[in-house]
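To begin, one chain is listed below as structure tokens, in the form predicted on its own.
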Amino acid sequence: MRQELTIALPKGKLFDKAAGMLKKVGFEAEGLSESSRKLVIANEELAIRFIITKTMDLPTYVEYGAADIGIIGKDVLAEEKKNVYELLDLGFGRCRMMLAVPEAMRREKLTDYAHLRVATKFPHVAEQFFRRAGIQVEIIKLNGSIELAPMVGLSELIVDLVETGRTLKENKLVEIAEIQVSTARFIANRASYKMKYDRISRLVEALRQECGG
């Protein structure tokens, strides 16, 4: 009998592409949908089951073994810093984590933004960036629309994910530094990777071929 694999998929923009890619390599289950009311969606014949989690929670499910493997953005991995294996860059879901500022506040050098407030959903990544740059700032963690913070005086700067840059422009914000590029990554629980190595490694290779090498 094949060892059962539990696969965690994130709600949001990565879900459809992740589920579609897994389906192409033979990992699917009837009723697998982001809007499903089922908490666990299984395919007994294939010995797989899917769980759909909130984006920021997914690495925790994998770290603690509630899921053997999962697909999640590099931005979340960098922020959450969970003890998991990152096995493959899947290439989709590309976005950039940027430092941005209102147009009227643009300054000549990065160090000119010292001692200001920065709003972000990614406080750990932001803190590391400013520490490496030798700049002291006050970081404010938010969960909603980050672009709102400078508009209402909560912060002078923001660190946020950017795909096209359209939202920044609409809110009169300009990019001043790129912190990192993020794409979807295939991750595994460390114990599961050893105990279920054959099946997970075959899946990794199939996904690598699907990604174009």
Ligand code: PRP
The other form holds:
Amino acid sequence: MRQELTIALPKGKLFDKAAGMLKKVGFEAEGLSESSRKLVIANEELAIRFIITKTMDLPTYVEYGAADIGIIGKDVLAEEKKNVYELLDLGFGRCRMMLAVPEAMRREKLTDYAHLRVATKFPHVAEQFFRRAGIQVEIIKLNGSIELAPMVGLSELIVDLVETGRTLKENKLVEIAEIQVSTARFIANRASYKMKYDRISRLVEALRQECGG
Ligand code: PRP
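Compare with the form predicted on its own: the form predicted in complex with this ligand:
Expanding to the full complex; the earlier chain stays at the top.
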């Protein structure tokens, strides 16, 4: 009997590529779309179930076994630090997590930014970066539109994801330091990986072939 698999996909920028790559290796379901009102979409014939989660919540679903496996950005994994297996770098969704500042406020050295405020969706990653650099700052957690913060004086600095660089440019922000590079990762619940090893490892191999990883 085929082992049933629940697969978590994140809303947002990774959704289409993640769903597309799974489809290529035979994991698909009718009506699977980011805009779907249904958050659980099953394909009973294939014994799979997709769930669509908020990006930041996806590792939690996998950690608790509500989903057996999932696809999520390394940026989110670094921030959420959940107890899951990271089995494969899928290569797509490449972006860089950057420290940036308004052009007009650019200073010479990183240490010149001590004691300023930093707005970000990634407070843990930002905090770790500044701690390692030995610089004390105040971190302000936001949920999106981070580039607004320095425009209205909420913060002087931001830690945010940069993909094409357009958002920074349009808001007259410049990069000062790269914190980490992120790509999409295939993750699994620890117990599921053992209990459903055959099916999950075959899927990982198929995805590895697909992404050339
Ligand atoms: C992300 C990120 C930047 C933007 C970067 O935001 O936080 O704002 O994309 O992309 P770019 O370098 O190609 O311009 P997202 O669109 O996910 O929305 P958010 O700002 O609400 O988080």
